[in-house]
Structure formats: structure tokens, C-alpha cells
Amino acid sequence: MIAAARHRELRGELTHDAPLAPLTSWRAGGHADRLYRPADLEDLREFLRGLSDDEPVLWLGLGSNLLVRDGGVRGTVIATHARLDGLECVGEAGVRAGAGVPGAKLARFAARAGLVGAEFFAGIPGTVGGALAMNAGAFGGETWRVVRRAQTIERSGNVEWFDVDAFETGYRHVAARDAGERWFVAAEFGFAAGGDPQELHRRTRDLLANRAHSQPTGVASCGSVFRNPPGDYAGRLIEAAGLKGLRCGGAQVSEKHGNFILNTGAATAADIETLMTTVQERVAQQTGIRLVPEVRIVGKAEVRT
């Protein structure tokens, strides 16, 4: 819960019983007890200081790679998109970006500055905060390969910069080596100087065009549902199992790419989660490989009445 005295000092937006479906790329799921949109980092520090120690906290960027169950989320959701949105050039060929900056915006900013190596961020359908939290990647690039240092915030409101060696990173995995509870609020990335902005923009457009050719776009989905198993691709295994087009309620495995599950219009989170489980089971039956979700599943299944 939030202390009333602190609440009065805040400059952000606090919403009770907030619907989360419009804030997720799957357009499904329940409500949050509380949704907070901080005015800026200092306001976020004040907000966190006012939370009780046992208040559950969930961070939300663009709502991709996230399935909110139909019963919603107990506790507080903190939305960073368009809030922690600082973006500036720093040091030698570096860019500092806030957690709420979309990956595509970071890619365009770096291209305009003639910085090479940020193009892959255009293919990440989330914010910098989400990309840092899961080491998101696209087009062969990966977030933590270009991180110089990262800024985090703790429940106490303490904000601190850390070098990359403070974190253990791997494929879609990031963890603080000291196991402390902290969340990413910004990062500094290092790229290569001397690129031609027009050529970088053209290269990014080509990458996105190639993606549009092989992946569904313009329809509600979360991006890739499952991690690629070692030495193989989740999409190939799903297609080989004959599961393209498989449906559960309003959820459907994409006909275009097997590792995408679409909300065809009225899918519930339960439809999507059930379809995910079915895909896992059928692929395991045929190949012996149990696919691991890349998407994060949160909240309660039971709908509140």
C-alpha cells in the first residue's frame, strides 16, 4: 500500500483498478490494483519510498513480452513508457537512454548521430528497461553486448550506476551478481562512430522489411513466445509439429511464423496461456524438447467479481 502523506507529494499519475489490456501488445488480461506513471526519476524515487515493504511491484514498458492473466495483478504496476524518456549522446560514441525509451526510438536517435551498432534495437518491440531486464535481441544483436553501464533504483529510492560486470547476462537472462532487488531506470550504450546517417536509416528499414516478410505485423501479439532451444529454433519446431494455425478461443498460432501467438480479436489471457501449454506439450511429444516461454506470465488466473 501507499502511505497517504507520500501520496500527496507525488507529481505522477496514480490510477486504481487500472485495466492493463490496453497497455500490453497482446491486448488481453485483467486490471492492476494500482498503476503509477511517474513524472520523472525523482518522482519515482518518492513514490517507491512511500510503498510498504511488502507491496508487490511490476514494471511495465510497452507491454510486449508480457502476459497478464485475466484476474489481474495484485499490488502496483509502474509504467515507464514516455516517462523515463531521457535520450542524449554521451562520451565517445555513447548514448544514454532512460528505461521508458522505445528500442526503435533509440535506434533512430543513434542513426541520426551517425553511430553504428544500434540498428538492431529497431526490431525490439519494447523499451530500454525491458531490453535491459531480459537481454532482448533482434537481427543478431543483443542488448548487453552494447551496454557500458546501467543505472538502477531500489525500493528505498536509492539510485546507482553499475558497470556491466555487476550483472550476469546470457541468452534472455540478466541478474545482479549480488542478488539485490533493484530495477533498471537507464543505461549508457557504446556504439561505433563515423557512420553515415542515411545509410544507417536505410539498413534499419531493410531489416524491418525483412522481418515483416517473415513475421506477423499489425496484429496483437507479444513477439516471440518461446526461447530458442540450444542449436535450434522454437518457430521451426512448432511448424514441424504441424501447429501453425492451431487455435484456442480467440488465440491462434500464427500461420506466418510458428513462434508467434496472435490475439485474433477477443482472446482472453486464459486462451493464450492454454494455447502456449498445448504447443509446449505437442512439441515435447514429437521432439522431446520442452520449449521455455520467453514471455513473462504474471497475475492471477481467477477473475475478480
Ligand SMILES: Cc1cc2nc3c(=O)[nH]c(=O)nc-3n(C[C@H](O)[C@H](O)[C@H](O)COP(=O)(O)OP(=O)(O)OC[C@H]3O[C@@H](n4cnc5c(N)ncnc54)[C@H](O)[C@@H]3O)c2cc1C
Given for the second form:
Amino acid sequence: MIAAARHRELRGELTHDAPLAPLTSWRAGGHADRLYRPADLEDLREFLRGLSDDEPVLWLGLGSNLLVRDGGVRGTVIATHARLDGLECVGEAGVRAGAGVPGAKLARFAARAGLVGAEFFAGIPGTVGGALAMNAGAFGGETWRVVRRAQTIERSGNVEWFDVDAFETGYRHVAARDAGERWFVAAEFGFAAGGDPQELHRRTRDLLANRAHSQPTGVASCGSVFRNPPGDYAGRLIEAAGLKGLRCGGAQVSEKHGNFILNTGAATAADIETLMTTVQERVAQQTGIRLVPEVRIVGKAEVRT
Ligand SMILES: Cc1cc2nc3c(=O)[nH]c(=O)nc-3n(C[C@H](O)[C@H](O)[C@H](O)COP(=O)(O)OP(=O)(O)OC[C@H]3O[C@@H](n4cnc5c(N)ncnc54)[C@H](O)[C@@H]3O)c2cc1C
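Output block for the form predicted in complex with the named molecule, input the form predicted alone:
Below is the whole assembly, all chains and molecules, this chain first.
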């Protein structure tokens, strides 16, 4: 719970029983007990200091890798998008970005500054914080390959910069080596100087256009649902199992790309999760490979009445 008396100085927005579906790219799922949008980093520190030790906390960027179950999330969701939104050039061909900055904005900013190597962020429809948490990657680029250092916050409100080697990173995997509970509030990225802004913008547009040929766009989804198993592609396995187009309620495996599950309009989170399980079971029956979700599933299944 939130100790209200300790929150006298807050400047952010606190919403009770906040619907999360509009804040996720699947447009499905339940409510959060509380949703906090900090005004800035100092305000966030104040807010965290006022939380009781047992209050569950979930961080939310653009919700582009999150399935929120229909019963919603107990505790407090902290929404960073457009809040921790600092963006500036630093040091030698570096950019410092707040956790709430969208990947596409970071890519545009770097391109305008003639910095090469940030183009792939345009393909990640999440925030910098989400990209750091997921080690998101696209078009051959990957988040932690361009991180110089990352700034985190703890429940105590303590804010600290860490070098890259404080984190263990791999394919869609990031963990603090000391297993401490901390979340990302900013990062400094290192790119290469001397690029031509127009050429960088053109390259990014081409990458996105190519992707639009093979992946569904403009439909509610969460991108790739399953991680690629070693040496193979989840999308290929799902297609080979004949599962493209398979439906559960309002959820459907994309006809265009097997590793995408679409919300065709009125899917519940349960429809999506049931379809995920069916896909896992059918692929396992046919290939012996158990697909592992890339999307993070949070919250309670039971809907409160
Ligand atoms: C159409 C589409 C295409 C996609 N293509 C790609 C792709 O090419 N490559 C790729 O890697 N991903 C892709 N994704 C998935 C998604 O965009 C990425 O995983 C992205 O990094 C998630 O960022 P987010 O801000 O939306 O995070 P969210 O979905 O809000 O959160 C994801 C996870 O990160 C945690 N988190 C969020 N912010 C923080 C923070 N500040 N500190 C600590 N933890 C935090 C959340 O608690 C959650 O566990 C795609 C998604 C869609 C919808």
C-alpha cells in the first residue's frame, strides 16, 4: 500500500483502478490497483520512498511486450512513457536517454545528430526502459551492444549509474549481476559519429518498409510472442505446424507471420494466453520443441466482480 502521509510532495499523477488495456499494444487485459505517472526522476524517488515494503511494483513502458491478464495487476504500476523523457548528446558520439523515451524518437534524434548505429531502435515500438529490460533488438542491432552505462533506481529511491559489466545480458535477457531489485531510469548509448542525417533517415525508412512486407502492421499485437529457439525461428515452427490463422475468441495467429498473435478486435487476455498455450502444445507435439514466451505475462487471471 501507499503511505499517503509520506507522499505530501508528489507532483505526478496517481490513478486508482486504472485500465491497462489502452496502455498495452495488445489492447487487452485488466486494471491496475494503482498507476503512477511520475513528474520526473526526483518525483519518482519521492514516490518510491513512500511505498510500503510489501507493495508490488510493476514497471510499464509502452506495453509492447506485456500481456496483462484480465484480472489485472495488484499493487502499483509505474508508467514511464513520456515522463522520464530526457534526450541529449553526451561525450564522444553519445546520447543520454531517459527510460520513457520511445525507441523511434531515440533513433530520429541520433540520426539528426549524424550518429550511426541507433537506426535499429526505430524498429522497437517500446521505450528505452523496456528495451534495456528486454535487451530488445532489431535489424541486426541489439540494445546492450550500444549501452555505455545505465542509470537505475531502487525501491529506497537510491539512483545510481552502472557500467555495462554490472549486468548479465543475452538474447532478450538482462539481469543485474548482484541480483539487486532496481529499475532503469536512463542510459547512455555510444554510437559512431560522422553519419549523414538524410542517409540515416533513408536507411531507417527502408528497414521499416522491408519489415512491413513480412510482419503485420497496424494491428494490435505484441510483436514476436515466442523467443526463437537455438538455431531456428519460432515463426517457422508455428507455420510448419499449420497454425497460421488459428483463432481463440478474438485472438488469432497472424496469417502473415506465425510468431505474431493479433487482437482482431475484442480479444481478452485469456483468449491470447489460451492461444499461446495451444501453439506451444501443437509445436511441441510436432517437433519436440517447447517454445518459450518472449512476452512478459503479468497479473491475475480471475476477474474481480
Ligand atoms: C509490432 C511490434 C514489433 C516489435 N518488434 C520488436 C523487435 O523487432 N525486437 C524486439 O526486441 N522487440 C520487439 N517488440 C517487442 C517490444 O517492443 C520490446 O520488447 C520493447 O523493448 C518493449 O518496450 P516497452 O517499453 O513497450 O516495455 P513494456 O512492454 O512496457 O515492458 C516490457 C518489460 O520490461 C519491463 N520494464 C519496462 N520499463 C522498465 C524500466 N524502466 N526498468 C525496468 N524494467 C522495465 C516491464 O516491467 C516488462 O517486464 C515488438 C513489439 C511490437 C508490438
